[in-house]
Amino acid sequence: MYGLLKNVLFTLDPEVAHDLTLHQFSKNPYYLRKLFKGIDPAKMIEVKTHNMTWRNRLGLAAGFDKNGIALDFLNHLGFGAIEIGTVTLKEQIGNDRPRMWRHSKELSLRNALGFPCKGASYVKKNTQTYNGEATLGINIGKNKDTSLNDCPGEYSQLVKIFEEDAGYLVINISSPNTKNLRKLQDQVFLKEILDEVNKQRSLGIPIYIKISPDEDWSDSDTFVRFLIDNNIQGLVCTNTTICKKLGTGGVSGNYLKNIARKTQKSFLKSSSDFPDFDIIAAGGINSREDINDLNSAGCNFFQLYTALVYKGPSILDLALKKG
């Protein structure tokens, strides 16, 4: 079924195809359940750490459902976790179109979306009514016109709005499509954000930082200790990568795989002595070999997005452990 749909969808602009698909997931979840059965819950193996529990090891990465409009159907497919967003405090339309491209030979996507979002108030209506079995992650980011000095307060407000709805929160400071956002990975800026966020936290919800694969993480040991000292429970490794020869935006999928893998394994090694610190692997995850490779290095949680676009719901089979 997905093969037939893909042939049609891939004749459309990528963003148009994505929005059309997501709209159908949102408006017709019960009808679509008959077409896409999802994986058998009885075959799922729960993954649990000190910080959180997923019903299985495979989650949907942020970016697919930015506003949380299709949670019911995505939960039905069988994801262990669904991470929505990036959610911004105020509504914004993002960058100019076209801003999404396929690189089909590489099973990759490139986007320069710039956090299009209907705003926290709109998204809140969807998160507060969600009652699915998949753990809900909420990825938060700054508005385009928010200055770096105002970022701590903005992230703090987003935590206040969403912590009661989330199984975990992710602070996005690594998208390449929002000007100056990656500057927040500097410990000076990040410390200011975390100080404000920690003042706001009241429910003990785990918070993760999503990082870029394009930085020099040779001192990953120091960064892990910095995050632990600031009451952060782990990292999402990684966001998309910049490839100037392909054009503007961030690249995901197979093109990202080797770049992300280097960062993932570096932080898995740096955090190996800290069992309460989680690494969520994202970026180029599209095969059982990818998951087994990272699992052998100590990773428990995995996310994908681009593989779902190219391979369809059958990719959820990776949620089941088969060696």
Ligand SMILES: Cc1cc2nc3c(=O)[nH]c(=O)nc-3n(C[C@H](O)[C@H](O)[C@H](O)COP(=O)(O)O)c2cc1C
The other form holds:
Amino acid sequence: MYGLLKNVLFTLDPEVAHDLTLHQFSKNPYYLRKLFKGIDPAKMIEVKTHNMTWRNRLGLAAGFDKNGIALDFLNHLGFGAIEIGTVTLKEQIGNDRPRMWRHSKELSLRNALGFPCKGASYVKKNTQTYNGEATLGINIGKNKDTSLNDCPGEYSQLVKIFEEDAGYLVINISSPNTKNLRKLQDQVFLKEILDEVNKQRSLGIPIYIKISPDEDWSDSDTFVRFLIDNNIQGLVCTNTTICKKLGTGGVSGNYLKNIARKTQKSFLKSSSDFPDFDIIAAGGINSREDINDLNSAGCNFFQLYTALVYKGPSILDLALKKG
Ligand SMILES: Cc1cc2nc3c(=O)[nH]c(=O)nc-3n(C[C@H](O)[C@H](O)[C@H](O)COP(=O)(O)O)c2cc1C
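Next up, the form predicted in complex with the ligand. The previous block was the form predicted alone.
Full complex below, order starting with the chain above.
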């Protein structure tokens, strides 16, 4: 069934197709729930660490539902976690269109969206009423016009707004489409953000940092220790990659797979002595082999986005362990 729908959707501009789909999902209609039944909760195997519990190992990565408008339907599909966002404090429209492209042969997408978001107070209405079984992740980021100096205050305000609704929070400092954002991965800037955020936290909700695959992570051991010292519970590895030969923006899916895997494995190794430090892997995950490969390197939590676009809801089968 998704094959037929995809034939139609792929004749449209990728962002238009996405918006149409998400709009339908947001109504959580009976016909869609009948067409896409979702995976059987009885077959799910819970994944639990010191920091959080997912009802199964497969989460939806950030960016698919930026404003949290389709949580009930996404929960129905059977994700172990749904990460919404990136949520910005103020509403912003993002970059000029077109800003999303398909690279179909490689099962990849490229986007230069630049955090279009309706703003925290709009998103809050959706997060505070959500009561599904999938763990709710809330991914937060800076507004385009916020200076680097003002970032600590902005991230801490977002933590204050969302910590009561979140199963986990993600500080996004790695999108390639917001000028200077990746500079915040520098420990000097990051320390300032974490100091403010830690002053704000009161509920013990885990916070993860989302990193880029394009940095030199040869110092991953040091980075992990730095994060642990600053009361951070883990990483989301990774965001999209810059690939200039394809064009502007960040690339996801198969194009990203190798470079994301290198980063994920490096951090899985660096954190292997710290069982309370979680790695959530994202980047070109679209098969059981991908999951098994990461799992044997010590990974328990997995996310995808691009594979949902190319393969449809049947990709959720990866949530279930087999064989
Ligand atoms: C269209 C699109 C928009 C995205 N927007 C965000 C975002 O707002 N925040 C974020 O942290 N990651 C965003 N991502 C990155 C994904 O969360 C994920 O890290 C990346 O796509 C790798 O996973 P995948 O290969 O399974 O797609 C976006 C990805 C895509 C394809």
